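Only one chain is given next, in structure tokens, and it is the form predicted alone.
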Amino acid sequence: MKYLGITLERPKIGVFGFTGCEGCQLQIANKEETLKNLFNSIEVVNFREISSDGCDDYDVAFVEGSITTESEVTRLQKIRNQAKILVAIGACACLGGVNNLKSRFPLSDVVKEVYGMHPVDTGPVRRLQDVVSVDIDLPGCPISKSEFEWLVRNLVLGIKPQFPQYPVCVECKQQLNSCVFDMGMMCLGPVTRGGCNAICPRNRFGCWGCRGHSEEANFESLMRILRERGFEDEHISERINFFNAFNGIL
């Protein structure tokens, strides 16, 4: 592959899914109109939501999911010592995700009420860089497909990826949106990392903070506004450890 006339190496990829849905690697399935000339543009090895075959000679690794078993942890580090960047994909991986909800009770508590007395190999949910170092993270839920091919665009060039670090509500405001606060929502827009074109905001919904919090986040102030507008701390907890984003800062 050629790029200004500058022949490119073509990466070998291997994408990954531990606990988790698989939504995000979902999405990168379905990039229909562009996904030949992804394609194109990377040796994909190793993609199970795509294909059987797979082998383990693989550049860049894109793992999607939260870590809850002893046998996650170490199929992981077979990936990381494969891998010469990893890239943590989606809030599950990059934060812990909704998969944390389970955080908030006592586990045995949690297998019972879902298997009953059934055996079950669970454990507490790790963020993958809790486990493994982790090169990058690519966030969202699930993530973007757009902001997925930035990625790999960078990733081929060389270059290193400057993700956003203003919140959500600067590209609410580039758009021209009406704040959803005005509409009695609640949103976490202002402490959130942007990135995502203000997705939820733009469709009529508060942002739930599932690309983490953005630099110099303003907690006190977002708490303060909450509150003035009426929701009760039990409703605000409730949003704000839904993705575990905002975990050790609220």
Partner chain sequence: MDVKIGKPINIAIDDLTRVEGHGNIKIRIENGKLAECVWEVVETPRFFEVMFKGLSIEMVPLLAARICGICSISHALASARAIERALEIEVPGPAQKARLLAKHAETLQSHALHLFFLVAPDFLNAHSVIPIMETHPHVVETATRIRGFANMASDLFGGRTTHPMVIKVGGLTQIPRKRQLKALAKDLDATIPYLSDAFDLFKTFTMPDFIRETEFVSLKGKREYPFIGGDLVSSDGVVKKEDDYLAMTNEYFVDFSNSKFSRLSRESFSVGALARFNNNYELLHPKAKEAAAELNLKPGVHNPFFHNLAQLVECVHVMYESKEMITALIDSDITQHETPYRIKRGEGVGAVEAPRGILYHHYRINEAGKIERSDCVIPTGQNHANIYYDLHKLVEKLIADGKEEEISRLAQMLVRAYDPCISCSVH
The other form holds:
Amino acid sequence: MKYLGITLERPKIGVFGFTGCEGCQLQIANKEETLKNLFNSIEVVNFREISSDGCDDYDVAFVEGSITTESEVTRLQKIRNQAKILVAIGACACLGGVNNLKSRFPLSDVVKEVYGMHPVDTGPVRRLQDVVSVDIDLPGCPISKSEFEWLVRNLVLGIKPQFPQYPVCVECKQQLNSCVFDMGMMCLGPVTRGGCNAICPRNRFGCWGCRGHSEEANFESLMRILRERGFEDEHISERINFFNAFNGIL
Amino acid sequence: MDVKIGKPINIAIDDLTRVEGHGNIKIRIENGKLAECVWEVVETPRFFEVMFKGLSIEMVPLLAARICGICSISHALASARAIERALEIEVPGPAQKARLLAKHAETLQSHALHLFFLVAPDFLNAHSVIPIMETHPHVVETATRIRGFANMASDLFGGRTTHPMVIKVGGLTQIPRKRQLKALAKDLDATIPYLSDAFDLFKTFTMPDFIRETEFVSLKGKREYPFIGGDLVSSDGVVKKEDDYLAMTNEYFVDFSNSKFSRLSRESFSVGALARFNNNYELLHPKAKEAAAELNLKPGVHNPFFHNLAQLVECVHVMYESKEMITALIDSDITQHETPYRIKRGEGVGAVEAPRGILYHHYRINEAGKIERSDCVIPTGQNHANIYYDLHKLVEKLIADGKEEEISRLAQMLVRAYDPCISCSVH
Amino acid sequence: MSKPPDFNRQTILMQSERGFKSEIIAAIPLTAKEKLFHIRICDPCERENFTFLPGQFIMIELPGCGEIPISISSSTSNKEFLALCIRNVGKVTGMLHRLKAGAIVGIRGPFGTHFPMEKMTGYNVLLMAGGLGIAPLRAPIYWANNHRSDYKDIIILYGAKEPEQILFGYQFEEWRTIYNLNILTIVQKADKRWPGRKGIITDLFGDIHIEPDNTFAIVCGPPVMFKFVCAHLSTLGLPRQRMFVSLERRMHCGMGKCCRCNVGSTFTCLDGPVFDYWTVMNLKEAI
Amino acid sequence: MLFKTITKENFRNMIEGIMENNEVIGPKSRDRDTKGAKIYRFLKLNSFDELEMDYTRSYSSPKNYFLPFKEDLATYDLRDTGWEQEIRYTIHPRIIVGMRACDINALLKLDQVMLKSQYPNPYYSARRRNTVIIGLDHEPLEDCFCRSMNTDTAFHGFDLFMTDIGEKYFVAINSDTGYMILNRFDSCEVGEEDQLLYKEVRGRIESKFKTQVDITIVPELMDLEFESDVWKRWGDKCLSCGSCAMVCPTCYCYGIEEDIDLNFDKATKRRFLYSCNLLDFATVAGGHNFRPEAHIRLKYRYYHQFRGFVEAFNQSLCVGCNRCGKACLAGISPKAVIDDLIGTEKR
Ligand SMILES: Cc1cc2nc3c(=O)[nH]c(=O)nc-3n(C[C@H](O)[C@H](O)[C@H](O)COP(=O)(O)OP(=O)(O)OC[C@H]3O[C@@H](n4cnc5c(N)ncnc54)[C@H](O)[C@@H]3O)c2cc1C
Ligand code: SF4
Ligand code: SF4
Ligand code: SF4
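In place of the form predicted alone, the structure of the form predicted in complex with its partner chain is requested.
First the chain shown before, then all remaining chains and molecules of the complex.
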């Protein structure tokens, strides 16, 4: 592959999963129409979910899931040491994601509730960046294939990708959606990072903030708006903490 | 027969590939005897049952979907159904149809992913689908077409391919417009011919010869091949009500697995495509029955490798049934898509046939509309024990047949045939 | 306010949307961050017709990567190629720095206003640049040389952070001797090997004599520099309308459509980037 | 100007006739708000019955049919060191039914920038020339202030403009295309009674304006009150979400992005509408942001609308539809901000 005379290297990539639903990894294999081109521009050297071929010679590691055990920490550190670029994919890896909902209860109670006396290894929910340094956060729950491909194109070109700084509302308006607030629903679109084409409001469903907060989001104003519209704090807090994207607001 | 007192064989497959989640196979053969054979589930648990606690019911389908990246629609449906039963409300007819269509889309998506991307490489001597793109482009094209339709349908009925947001307590946030349905029907018509390519391919694969008498558990269909709700049935004759699922699953702990094991009439039982096929064959779409005949597949199969073929037959079933349902939707009034509800204290179970087998969600709601207790029983969780005992028998058979060199490959293929969804089972 | 050269409608469409294919004929490293690109419009006819005035800029495009505004830093009489001095700061500039001679890029333009060289006839010209600000000053310097007899004294004051960051230092001697200009440099930080002056650019005012009634000034550099320098010049008695600055703004079109470069009620790409300082003072949030 | 009338029945025939071979855009509703009122948007119509002639105000303006939210400007075939560019401005003819006077006036303002300036925008121009506009009068809503902006009536910029006079529409014809379309279907000459009815309707419309915004000294105030804490007050509420600019019929700020395909042999240059309220609108190389704070960006939007555009074209950019005020969750509306600036709003 060449671009304006520069030979482009196919980056060697590895895809790894930690504590998560593997939905993000699945997105990578999903929408096969472009799969062939995708594999033409990258070399997949480690992707357990779809391939038995596995080696540890990768440049870019895509890592899904949050970190909840010590053995995961060690595994992640190994990946970090190998990869030139480490990309956190999905809400679990970038934010902690829904996994963090368990943190509302003491850890010992959590284990007892599900496993009784049966011993299991688990710990607090950590984002990848709580454990190692992360180069790029690819947000979403799940990630979108088109954004993943866009990221790959940037990586191949050697460009640091610039994610939208603006909130979901921009794209929501561009879809000509009716604002779900007008229909009496709550939405975190005004403070959530855009880039998903407002897929939830498009489906008549408020945004839950899976992509993390937008740059310099105006939380105070949103809280005022939500309260004015009669949403109760308890309800708001539930929504805001769902993906662990807005720590400490409520 | 030569009695070989061979070298000890040690097979340790860490992180089995081409399955969802993390699981290990450990096999040790000493003095020509099976000394150890375990199916280890090492996935880290996420404690969904705790995560649900205290949440409002409206968030439940959303969170439930995150249990699994592949069968998120099933989880959303099972949880919504459980809550709706707790609230004692009925979802409007068109929404029920649309939900079933979403379900079908997922079944197709999941089966096609498994068959073409995860299973086919074993039969085509490849490590993954990537080299197959070069060597067998038509295989990939068939998969792409079928999954392309499935993706389009789940975008339409679920909002996106994974983690649907359209499925909500009481119905759906919206129902596709007729124009969209017509476009989908057209795409489906163009996709159905590709099924025969899939059949041509799978007819060339010989499933390994292995039989272990098994109890099969599934939903019990009344008039239709069952996917959402209804009675529970086992091939050993057990029939139970949906609410009585605990009597069907009987979960217990083993020390080498983070997922629970299950049993019913025997040491283990099996759920999934083969169980549905065996228990509800009569209710399959005529086209699917034809397809089964083409593969020489008759109800009462006890070879676990035939899970693959049963999945293929189900692909036929869901595609033809989807076609009929879409046509029916286009011809009917589809404006009603949700039932308003009042929050009240209650308890409910929702059973749904996920691609990998029967899935149960169970919630208790307090008067404020918050979840008090929840329980989810995952198909792969129910299959773990069966996989474990199958593995034993398979390895013993291979030792007896003197085919030790086959053990590793066939053991992996066996586990893969169940299409396990491990992270889901350790939710 | 002066308008850019007039085009007929056809060329406007051509230039504004299509642009010219151009070949990089040389990419010369100047410092660690800056490179000088020589770019030649591929089509000989288009090359011949391409004219610009000192201070104007072009949009340079790498298809699939992006398009950015860059000042032209070559002589208006150079018909062979355009020189662009580009600092590597991000996506497009970074990619440009990786390109080798032979690569084809797109250019649109020229856009914007120019330094009114014609008005300066008979005057002293004081050119002041900070850092990369020297890039847009090369065109007026060449112009002044080409019309040397039109102007009286020409003085260049150039300030940089460190000696290693001085741009075009290799030309200073030529400018001094052959072009007959006076050029003074100053750096903020340097070790002992630096024989020249240390300090900020306004320190150089002590070294030169400015006749306020007889001088035009051109100032290019970071916004903070305008403030100090222009304030200083006005205390010396230089009218603000005889000081010219070049503003930097974000730009996506160069044609007054994208509004990104809008300051107050003015578009930097149409009414600028070259403004006289009086106008700038009257623009809200200009500096 | 020529005037005719057309019966509602014939109007239906006309639209259906046009629809056979052309794309027709009109107000449609899908959702209802909490009070049960319909929420309208301009969308492609598949049948006449989808067209809602009694619509109030579309949530978003039909601007996007002239300046799409995203638009490919050029495509490239990349090869080795070079590339070939392809630009196409061809556009299929399109009919927009039901545009309000304010929206038509908004187009006229955009024309100033996009057609009549030094560098005409060929993409806009192609869309503008290939779009037939059929306007429609309506009674003002509570918060419409187009009257104050002098955009409550349209005298040009459309092909046909209709006023509902009961059984019939009273039609103003402003272009040859409009004339030809109307002539192909049964229309009638304007009778005395029609004229009376028309006057009555116009009178009724005019009497119903409730919201007034006094903009006489606003351009000056923009400069005088540049440092006023009015801006800070409203800016603190601003979510910097860009909704106002997206729904606005005249906001036209945009950005360019380029993209390359996975084979690295095709590239696209794309324009996307942007908003000056978005955080990175004015950042430049080196990370410097000329408008880092929400209130500065908010002020800038008003500055451009009520001061910058006035200086350039002797008219405000705002047409008074109050779509931005409606769309803004934080309740920032031109009326409120300007009143506050003038000092008429109780502080
Ligand atoms: C009239 C004018 C003349 C200029 N002349 C020169 C010159 O001669 N030499 C030189 O090196 N630079 C010059 N610049 C600056 C140059 O345009 C920016 O360095 C360039 O746009 C950065 O692009 P990038 O893709 O490399 O950076 P990006 O990776 O896009 O971003 C890096 C930073 O640049 C900002 N940026 C992005 N696009 C633009 C844009 N279109 N305009 C301004 N900032 C932007 C971003 O906000 C970001 O902060 C000039 C700018 C203007 C307005
Ligand atoms: S981010 Fe969402 S989709 Fe991705 S792994 Fe986590 S739960 Fe699954
Ligand atoms: S629905 Fe949400 S994202 Fe869309 S405009 Fe309204 S608040 Fe913004
Ligand atoms: S709308 Fe919100 S919740 Fe939905 S995908 Fe976008 S960021 Fe995530």
